[in-house]
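Heads up, the chain below is alone and in the form predicted alone; it's given as structure tokens.
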Amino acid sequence: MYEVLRNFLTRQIDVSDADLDIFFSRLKLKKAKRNEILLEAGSVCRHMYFVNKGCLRVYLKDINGRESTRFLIPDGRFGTAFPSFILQEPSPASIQALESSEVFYLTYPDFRQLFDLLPQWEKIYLQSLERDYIMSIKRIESLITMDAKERYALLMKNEPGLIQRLPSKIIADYLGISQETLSRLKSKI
């Protein structure tokens, strides 16, 4: 049940077995069908997420109630809305299962309380956070520097497993661009 998680553990520090049972008792497993709302916007985000199998974006809605995705968390990562779970304060996003899901989640205390129990999970957690981080800077640049054809070259190399697996809709939002335009990308390559 934790293959995934423990080979991304021990791929990120030496762990012994008794600290990954003690990191493992604080998690507890969610089954998500495919577009279950996992937060809603407007709730305080009370779970750190690990996508074993599936996944979960991170989006915000306008007020006109388009969708705009903010994050994409596949499995094999950890994901949330992070300043609402942080700051544990309403989130303006909403976290959904894309697809049908397997996630393992802390919850605020748990995930506080780890830093204490196991000296380890600093490490993880600021290793994730600097991934994370600078993948959301480098997004943010492509779409403000690359045009679309670029973006999508880019998504193709960096994870392209949720080209095929995902909806049009959604890797079209995540690129900015329009479903049209991303149909004749998907075309040309």
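Return one more block: the form predicted together with the DNA, after the form predicted alone shown previously.
One chain, no partners, no other molecules: that is all that follows.
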């Protein structure tokens, strides 16, 4: 049941099975249907998710109803509406399941408690954070230095699976371009 997660956790840090069990015992399981909302914009994000199957997205909706995708969280990764979760303040972003998904989640109190319960947790979290931060830096760089076509080519290189799996509308949101522009540049490659 925890295979994907176990792999994720032990890939970089040495954790005993006993410690893993402490961690697993704190997790709750949620099955989300396609398009189901896990976090409504405006409320405080109380969960950190690990996507076991499926895919989540963290997205923003502007006054005109236009959506943009802040992050995609495919299976095998942790994710949450990070600023809201860490600061425990209302989130401008929502979280939605893009596919029928199976996610484990940790409540905020459990997340904090794990630092005391599990000596390795700090390291696991730290490395995960470093990795996510590095990814966000690269995304910023792509946004300030590349045009739409280059950004799409980069995403195709880094996440070819996602592009196939997800509606291109979502991919466009993620790239920060319109659906029409994406459609056009796909036909030109």
